[in-house]
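What follows is one chain in structure tokens, specifically the form predicted on its own.
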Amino acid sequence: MKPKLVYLQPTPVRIWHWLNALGIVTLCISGAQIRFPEFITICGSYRSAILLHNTAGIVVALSFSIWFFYYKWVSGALTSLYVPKMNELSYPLLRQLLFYCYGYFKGASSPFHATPDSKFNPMQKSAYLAIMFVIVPFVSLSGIALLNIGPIRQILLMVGGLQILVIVHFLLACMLGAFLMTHVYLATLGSTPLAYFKPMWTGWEKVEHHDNTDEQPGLAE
């Protein structure tokens, strides 16, 4: 069927997610010299590394404030774009992951064409719902202790101590650069390499023109 162009992006939402891939990456850059520091040195001086870590951390915990504040009381879609209904963590769920490890490779179509209101499939939305909603806040959150953990000290002592909150900062740091890269990834798995990228520069996407409910029951709710 013909593609036709579908305005999916808001100008708000481009500007943020390019915000906070430039910030995510920083933090993974940063975080691995301050992790290696004597194998990887992109950053300059440990010193320098610290700082641009630091700043760059602020800002994706404010863009994160951005984005839940746009979704939240701007558009009012937080809920219907990131959170999956019950029925689709069963068979649409499923459809899409035997497309992305087996149809794509067939030329097979992707089950889900994406909508305004319904831009995210039902992988995308349970993936989406660990990330902003419990991996990038907790990051976040262990990062800004990390900047001064006063406020916290007695508790981090029963607890076993600042290496602790090290370590948990750490390994949310690694789901998120995986997720990341995974993201970058099944991002290119359009029509050509670049399909996806570029509804988040120009706002349109081109998407063939289905019915939803046809193809994937119990998604007319």
Contents of the next structure:
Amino acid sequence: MKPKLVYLQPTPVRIWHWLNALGIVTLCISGAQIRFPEFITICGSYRSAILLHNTAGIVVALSFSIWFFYYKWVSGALTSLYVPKMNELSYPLLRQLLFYCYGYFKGASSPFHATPDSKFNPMQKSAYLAIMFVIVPFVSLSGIALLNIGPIRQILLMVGGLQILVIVHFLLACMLGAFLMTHVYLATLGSTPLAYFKPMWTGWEKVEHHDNTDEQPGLAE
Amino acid sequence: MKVFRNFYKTAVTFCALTACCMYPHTGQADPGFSFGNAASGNQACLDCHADAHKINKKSLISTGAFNHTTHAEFGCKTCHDAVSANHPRDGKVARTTTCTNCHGDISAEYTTSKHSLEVSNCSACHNPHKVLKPNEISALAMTATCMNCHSLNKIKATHAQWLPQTDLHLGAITCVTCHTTAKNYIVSVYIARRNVKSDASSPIIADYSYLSKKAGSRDVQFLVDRNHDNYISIEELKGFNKNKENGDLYLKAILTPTKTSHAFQVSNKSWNCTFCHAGGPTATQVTKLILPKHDGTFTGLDVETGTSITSLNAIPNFYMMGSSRNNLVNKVGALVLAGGIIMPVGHGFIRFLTRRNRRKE
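Same protein, different form: I have the form predicted on its own, so give me the form predicted together with the partner chain.
All chains and molecules follow, beginning with the one already shown.
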């Protein structure tokens, strides 16, 4: 096996990723101040925190919409890239889980090798399915609803009121925050701690070249 | 000089109006005025001043409203002791006492505000023959007094320049919540009527006649106070929302000052939102259910305190970001975040211990 450079992350994807990252971190910090203002004052006044949160929220919601639009209707790769196939949810998923829980500690190499057509391992796909198709859309929608309470207040009263909406938004945001920590940590599990960060900055990833042509796309021996 | 000019102008106007209404309006021979004996109280004055056939509109007094005021307990003569036996033929101003004589502290407080430069007479906002105690009027009535001069549209436009969710804020607070130097606030819960035509800034509080129809033979209080103990529990608030018999009614909470101040001002404390929203949960713990009475006034009932006030469905449309957060939800959120930390910390620890296994030859 010899290392090979693969152009894995095109420029628009990288811009989208880091814009999203900045937006979500801003949302987490300003959101924490909005909920616990007597303890957290990192954004200055409460009004600054609200304005920052609203702005970052709109940016992330737009960014998500662009992402969805691009992968669904422009590249058409949304399903193949982000939705795990049934056969991936059995052995490949277990194999990846075993790697993270056991093989990694023994010094084994990852059973998955990213290609431009198959960037995520089955575990990543499963996580992104929950994050990008459930949590981010719902946290964005609940945030947009919170920005437009006036027009929808009668509907809100019927489903339990503003408090319900705030609770849904807060808990979804906590899930996103929890994912964020795991996401950043898992990104350090490459051959070096920054091995997976570099491709998201430069676009190029160094992958081990396999001569075996029988292997499934994205899956190593 | 401006203050003096305003005061002088107001005083002259008041004198002129009062003098005009002192003349008889019926054309009958007047036997002359007497306050009457102590037992008759204010009746000698109200014989004319409560009778629309004998007096003009500006001097007409509603007996019911006046008798409810504290002023009525002191009697007409306390303020109008200059009334002569020739009243009203003498055309003299019947008032010798000013509001300041009794309300000096409020007057002093009011003169510190910018508002006093524009409006120097108390009667511009308060009718002494109708005035009620602060806890007897609704939050909307407080704001309605301001609306006599300040238009809602203009208020919305100026606040929208800096205040997010302007309509929501205006519907959940009174003008004096921000524009005075009040230090403490209570959450006043009203029974309001759903109306898709009204916007969030103008809730419609159900009046006594509407609620009494809903209550049937019961007192309106028992629409919420189901166990008749003159105390509102969180369960009773939730029960009100769930009760389908209440139809178009819902609980509307408005943040009002505990003690109304007359030091009206453009409140610097409100600009950055921190004053209200960083108060923490304690800012929303004192709550009262405000109910209309048959005489047009309002009365308050104590509501259970504690963090449960923010529980689901208690007051579904009231939420003050940062203050009315739910502790149980905070704990669930913390557990979710802890779940996100456990994996990196646990995996990272084993990763550190096994780092030699991954060293490249």
